[in-house]
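Coming up is one lone chain in structure tokens, specifically the form predicted on its own.
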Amino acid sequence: MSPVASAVGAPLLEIRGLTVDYGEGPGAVHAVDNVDLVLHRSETLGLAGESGSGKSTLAHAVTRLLRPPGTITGGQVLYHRREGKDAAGHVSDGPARSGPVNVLDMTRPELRAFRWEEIAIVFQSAMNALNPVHTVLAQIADTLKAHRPGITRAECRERAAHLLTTVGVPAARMSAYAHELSGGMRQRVMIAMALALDPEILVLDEPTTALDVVVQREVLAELVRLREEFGFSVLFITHDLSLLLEVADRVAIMYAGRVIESAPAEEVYRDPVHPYTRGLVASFPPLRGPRRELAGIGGSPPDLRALPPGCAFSPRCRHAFDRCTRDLPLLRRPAGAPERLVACHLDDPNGSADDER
């Protein structure tokens, strides 16, 4: 079991020990490596990381959208149904069957129903996940007839009016095409798609990247209060640490491929620990209080096709220390810290930082 998934309430999408990895045999290059991570209900969970780190990877294997060279070779991400449903999200006539689906062992027509039932993906640039032939109704009615057969067209054309009001555009927009909308209307549009079938889990996969700040402002203010009103639980994957700080209830930090640093997004943001979480909370400016220098993170990251011996880190972080060349340090739950999970030497009691720390 995920050392997370005590952390709080009932977990509706546990990751275990998911490894990706691009290519075969010797050569294969890990880019998501031993992944546990545990979302609960109701509950945006943030994943942040510089580019490269695994984060859309992981999004992607978890949603089984990955294109070949991309292979899953290992773990479970197991999905918590809403009682009364089947392993495919669909309304049981008869007992709920119990315990969790592993969605990596789903079929075909069982992954068919869970996407857009259970859980949908808002992709970061909506310009190119936008059909540019088809009309906003008619990407919508898409999914609606793909899953409810019985639909008619005036019930769909009455549910895009709805849907699209909901994010914020207005129904009329509902025949334009891609190209006649903004970014941001862009944008909502795929949020709409997304909540067509009112599923449990949101995958925001860089949501807001192509937008200006304040379209991205109006565009997470509209995000944060669709979760108050239906109640979905959100993965929200971005490199820009500040914007999960506002909109996260937890977030996890990501770096070549690992999970590095997980906590309550106000813990991150008052006390992070790993140095890498440091160097990415220390690189933006906070928005009210006194100034104070920002300091980035030198170095970049590493190549994953070779990766240094220890923890990957090592080679940009100035607290870096002899084991840190030599073990790689795995995730554990510091001493009087319930809800926070770390992977670092320097907090670790059976390690020596030879004072320089």
Contents of the next structure:
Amino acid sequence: MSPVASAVGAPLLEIRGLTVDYGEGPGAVHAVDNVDLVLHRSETLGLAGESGSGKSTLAHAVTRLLRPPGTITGGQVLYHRREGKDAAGHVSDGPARSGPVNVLDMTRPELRAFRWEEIAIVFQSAMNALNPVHTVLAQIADTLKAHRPGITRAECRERAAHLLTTVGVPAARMSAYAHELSGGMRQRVMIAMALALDPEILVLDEPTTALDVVVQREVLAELVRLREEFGFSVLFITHDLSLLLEVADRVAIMYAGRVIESAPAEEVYRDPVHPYTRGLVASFPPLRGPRRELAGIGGSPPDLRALPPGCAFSPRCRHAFDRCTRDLPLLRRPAGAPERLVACHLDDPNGSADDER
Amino acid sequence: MTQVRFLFRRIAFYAVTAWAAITMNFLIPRLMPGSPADTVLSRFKGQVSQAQVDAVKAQLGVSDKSLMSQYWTYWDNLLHGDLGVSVSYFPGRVSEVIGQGVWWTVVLIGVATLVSFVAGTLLGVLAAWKRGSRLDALLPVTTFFSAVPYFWIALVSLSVFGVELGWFPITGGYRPELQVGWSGEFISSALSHSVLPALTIIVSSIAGWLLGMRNMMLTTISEDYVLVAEAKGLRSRRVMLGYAARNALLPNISGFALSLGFIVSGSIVTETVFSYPGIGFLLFNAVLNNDYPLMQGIFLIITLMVLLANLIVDLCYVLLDPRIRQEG
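Please give the corresponding structure for the form predicted together with the partner chain, as opposed to the form predicted on its own shown earlier.
Whole complex next, starting from this chain.
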């Protein structure tokens, strides 16, 4: 049941059977439940879902930034290192160690070296993500100093100036504090900071949600441009599916801690299969094409403490039949769609309504 | 540039406050019925001549001139360091009496408060960073000591460590037969006399700093920028001190500024229990003896010290929090 490699490149980050619980024992909530996802080199993978669907928890688990009471209770996060880079991310002359590393098995020093060097994160609210009492320069410089021992102050300044210019912020703003910058500028600074070590993966956790629409557009355009320039892969998390369809190569939809559909963005938009995805696509207006009636999804997000048996979406699903409330649908590849995975009993040749096994 | 303007504004603010405090200090005793001269003369039960009355009045600075001219005289004397004559230490000058006591207090209570603040804050940082560990046991223990009335702790420790065990002297600031000065014997005597009062102050006040810092740290730790600092792969100690504690410290600094104001006034109980020759002990005696000039002098010193401490903390705040520089 491993997802198909898309045309973009070799796998870079493989999430296998990742499960995250909040709390312990029988009362534990599975915020992320047995999730498989693959991020390929130079790919933008979109992760969409309602609040509480587990998408941010997934991002925090992958980077091991989960805080108590969240704990990873199962699965692997395999990172495929670029040839010739050692665990600390430095390009070494020695023979390259082959094979992926499991991020969840890393020791603290390994993890410290891995962070930001390989995976950098941009959070939703840049106001809170920048330390209010340190200048932009200080916050970029401490990252550089932590990963490049021996770097001089002048080199830090130079690098900071270069990074800020790259994201369209005047280099002189490096001596500014967070409160002296506008919302859009702050988010650009965060992006610049994320690029400081030239990471392989950029995790964007709702990067534009706190911005107004115009600034949102500018920041997005900037991200797309930077991706082309630097060639990093992106894990883009948002509840805004319309935005995702525009920037992502592939989209995975999460519901109640599970991935319920994943496919190339174009296919998700044109031909969503899972009833939940269909509901999401139908709930925003198309920019082009014929006008159509907007429809919401009835009901409310599920209570993770008391999920219904079978498919978690079944209580809200108009197409639910008796099997949906009995068996948990697993991700499978529907016929004639090699790049798509869906977890739904509808159209399942192995077990539809009248095919009881 | 904004910093300079901010500093100028703060200093101007404190200058105005100091002026108001000094003026109040001048006015209040003069608006009260009776005068210090009456207190002194009452001891002689009317057995004095008019010439003696005039002499005492002149010595105590009591005059029948207008309030305004008294006010100018007051300022003139003040700027020359002349605070009048003490009644209870008659004919000692107030400035000399205070000058002898103030250093005992500033050193003892100042050092104790500083140690308590620094230790409590550091322990608070650690307790928050390693929450759920054994360090959490600090909370109930220290809170117990701050909940118990201070004079009780002071008396019990005096009785246990001073009287029963005899580890520390029980009264005074130094052995009375010694000469005050920079001799080794005097300094070691002063140190051993200060241990008990200092420890009781630290034990009873550390919980406030510890709890305050721990709670602020817990709030700060959940901020996104701490998460980002961690995600950047910074060392745990750098995240704890440079991001979490650095930001959580700000409210504790304000608390410290306020507590500096209580250094002098809060020393009354300590110095009374331990018969310590500081300014609190002087104030206590001044009140008992209706020594208005001395009280007035001590209040003036307290006011000026509070203002000075707050000014210093304000300046530190400017260095620590860039957001302050814009407002104010």
